[in-house]
Every structure is written in structure tokens, then in C-alpha cells.
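Presented as C-alpha cells, the chain that follows is alone, the form predicted on its own.
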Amino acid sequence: MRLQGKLAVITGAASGIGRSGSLLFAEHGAHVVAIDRDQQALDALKTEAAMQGLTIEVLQVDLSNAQACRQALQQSVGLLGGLHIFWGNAGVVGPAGIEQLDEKAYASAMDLNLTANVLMAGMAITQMKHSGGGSMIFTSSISGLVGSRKSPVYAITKHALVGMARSLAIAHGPDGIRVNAICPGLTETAMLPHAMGRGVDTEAMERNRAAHIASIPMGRVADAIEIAKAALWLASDDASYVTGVALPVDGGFTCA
């Protein structure tokens, strides 16, 4: 068990590569609250992880508030007693382009991708010292290492947040806190389909899906467990000299 006894808080936990994640962390003896807007979707996580055996808690809150997660991370201390382990995941894919941009698309992923994961971690960072130190982790992406044609915005968030976990790192090193960035490629979950159908329709947006993977070394896309065993990895003790990097779980796309 990786994590056993340690205290972890994972946003965007209630679907694709978060509730994997949430699950895979709980199986591996962390105390989890796992935090999404959906609370239907956590109310199924938490059944499932009791059927399991697991004990997950979960937090109904909308992270594009700033208040709402400053007053989720501190709601969350207090359920865990601690902090070891902060997974900034949520995330959204944003407007598909900056011509004619929906300003309010573009605000809503700014907040919910980069914001949140600002504040939360800032919080997070206090209550890892207390700790004693710890590991926090932000869900980027391939379009945080190179650019992206069709979601510049999302692009941006993605880059900021590699940015953001390579400059914690140098900051709390010395506290002994990790902070690495993991960035996935194309990943089966639900915001798939819209980021590769977003203005076209099906049959598009299947020859979109087919370039992409034709594009990808090992040909296939990814399973959301194969990212969340990657998260894993880098918030165990196996990583323990491990800091500041951004880990492409990729298929070798970032390599072609």
C-alpha cells in the first residue's frame, strides 16, 4: 500500500482520470476526499468505493468560485485532520479558438483550470508544513508541453499550470514539498468526445479522433487508470527525489 495513512484531497474526482484516481489512491490506504461539482457522480463514487471497501469523502463545490475553494481545501483539512497529498485535476477544455472568443468560456476555464488550482494550492502548501511536507500534483497535459491547434485557451491553462508546478517546486523544496505537473494525451473519459467534436459533427469529429491516434506511437488512446497510476507513482514515497517535473503519460506522442 503506497499510500498508506496519508491524507490526500483530489478536485475533479468524480469522473474519468480523477475518479480513477480517487478509487487507486483509497485502494492504496490514503484517506481521500474527493471534490467535483457533480454531486450525483460523487454520490456514485462513494458508493462504489464502499462496495470496495474503501472509504472515500466527498465535497459538493463549483472550484470556478474563489471562495468556494478556499472553503473547500480548509473544509477538507478539517475532515482529514492533515494534508500529505493535494491532485489539482479539475479541469474543463474551454473555447475551441480566440477569434470572436466567448468571454465567458474563456473566464470559466481560466477560473476552474488555472484559479482554483492557484488558490487550492496555495492553501494546500500552508497545511503540508504543517505536515511536515508532502506531494502536490496538477493535472496539465500534452497541450501544456506543446501547443495546441484547436484549444489555445485550454493550451494556456495547461502551460501555467507546468509553469506553476515547476516554480513551487524551487519555492518548497526545501519544506519538503514535491510538486509535479502529469500530462496526459488523449484519455478515454467523458471530455473527449467534446474536445474532439466541438463545431463539427460525428463523422468529423470520429476523423478527428482517428488523425490524432494516427499520430500516437503505441496507437491507442489512454485508459484513465493508466493516468491515475502514473498520479500514483508521484505522490508515493517511490518518487520521493522527484520534483518539478512535467510527466507526459502520452503513448510517445510528445516524442514523434
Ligand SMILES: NC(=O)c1ccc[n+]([C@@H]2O[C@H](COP(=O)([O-])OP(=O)(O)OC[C@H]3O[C@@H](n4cnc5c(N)ncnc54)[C@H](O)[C@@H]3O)[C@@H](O)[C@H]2O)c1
Contents of the next structure:
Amino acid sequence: MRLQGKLAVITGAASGIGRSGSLLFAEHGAHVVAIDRDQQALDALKTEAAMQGLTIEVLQVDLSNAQACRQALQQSVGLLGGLHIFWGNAGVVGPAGIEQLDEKAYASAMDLNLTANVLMAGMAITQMKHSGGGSMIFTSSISGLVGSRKSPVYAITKHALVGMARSLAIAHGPDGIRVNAICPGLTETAMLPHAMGRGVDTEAMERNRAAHIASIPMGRVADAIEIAKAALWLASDDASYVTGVALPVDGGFTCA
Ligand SMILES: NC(=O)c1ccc[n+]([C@@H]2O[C@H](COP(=O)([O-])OP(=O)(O)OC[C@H]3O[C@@H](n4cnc5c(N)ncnc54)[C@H](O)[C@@H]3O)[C@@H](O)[C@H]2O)c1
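Swap state to the form predicted together with the ligand from the form predicted on its own:
Complete assembly follows, chain above in first position.
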């Protein structure tokens, strides 16, 4: 029980990494509000939690809308009665290159990957001050640590999250608020085929995936739960002196 009594908000919580994290945080005693735009997947999460004897509150929100982000954070704090943990996890791959930029996909990636986190983190800080401190985590990526040949916009947003974690860590250390970024390598979720296969056929996607795996020292992609466990550590008091860190959870990919 590493999060007993903690009040937590997780975004992008109905699938993949966020879903594993929501269940894991609840299992460790946190009161969790899971935010996502996919109502059906949220319902399934709530049902699975109930089957495990856990309670997770769910909120259906499209976080690419600024006003909806503000309302979601406010509503979450209302449901929880405070806030100790904010995990800004929702993200999309965004457009491929920036020649002939798909401006709609660009705006969506900026809105969700970046602006939603800025807005919600800002409000979360105020709440955490009232709670006497807290832990904030942003899901960045290996593309927040090194460049991405195929997804520069994604890498821009993920590098920005690392910059935000470091900046907020400096500014809010005195408030007892720790702020860290988690940088997963390729993880087996719904996003993965999209990341490997935008605009190419299945065969090319498999080739991309195999080529990427060949460059991972551990020789495999991550399971979502392996990323969630790292987030659990960052969220918990076990990481009480850890702030401003961009933690790779990548099977060694960024060592090479
Ligand atoms: N899967 C990977 O290989 C990988 C690697 C590094 C980082 N990441 C990051 O991990 C995070 C989680 O991704 P995942 O792999 O679990 O993907 P996923 O597709 O399984 O989950 C993403 C979730 O975000 C939700 N979402 C998307 N747009 C939304 C919006 N506008 N408003 C609210 N919710 C929205 C989706 O409904 C989905 O439930 C993302 O930030 C992603 O960039 C993933």
C-alpha cells in the first residue's frame, strides 16, 4: 500500500499506460479519478476496478479543449476533496514530418500533449499547496530525451514536458511539490501500431517495429504495467527526494 489515502488524478486513463496506472494506484490505496475521452473504455475500467474490489471515479473529457481541461481538474478535486498526485499521461503521436504539415494533427498534438498538461498542472499546483505538497508526473517519452526522425512534433511536445517538469520542480520544491517526467520506450499499447505505422502498410509497420526493437538493449518492448510501476514509485513517498528527473523506462534504448 504505497499510496494509502492519497488523492490522485490520471489523464489518458482508459487505455494502455494510464489504465494500468489507474488500477495500480487504486490497488495501492489511492483514491483515483481517471480522465479520458473514451466513455466506453472508462466504463470498462470502472467495471474491472470493481471486480478487483477497487473504486475508481471516471470522467469523460476531451482534453484537447482548454476549458474542458480546467473543468475536469476542478471537478476531480471536488470528487476527491483535495489533490496529492497529478499524472498528466494523455498523449497522441501527432503528425509525421513537418513538410506539408498536417496543421490539424499538429494543433491536436500541441493541445493534448502540451497545453492540457500546462493548464491542469497549474491548477494542480494550487491544490497541492492546500494539501501541503504532492507529486506530479508527466508522461514524456524517449522522444523527450532524443530526437525522433519520424515524429518531430511528438518529440517537440515530449521534450517540452521534460522542460516543464524541471522548471516546476525548481519553482515548487519549496512548496513540497515534486515534479518528474517519465520517459517510456516503446510500450505495447493501442498507440504502438500508430507510432510504427502512420501512412504505411502492415508489412512496413512490422519492419519499423522490428528495426526499433533491434536497437533496444533488452530486445523487447515494455508492458504498460512496467511503466505504471515506475510512475507508482515517482508518485509515492519512496521517491521523497526525487524531483526534476526525466526517468527513462526504456530497456536501455537511450544508453546507446
Ligand atoms: N506506447 C508507447 O510506445 C509510448 C512510448 C512513450 C510514451 N508514450 C506516452 O504514453 C502516454 C499514454 O499512451 P499509451 O501508449 O498508453 O496509449 P493509449 O492509446 O493506449 O492511451 C492513450 C489514452 O489517451 C486517451 N486520449 C487520447 N486523446 C484524448 C483526448 N483528447 N482527451 C482525453 N483523452 C484522450 C485515449 O482515449 C487513450 O485512452 C502518451 O502520452 C504517450 O505519448 C507511449
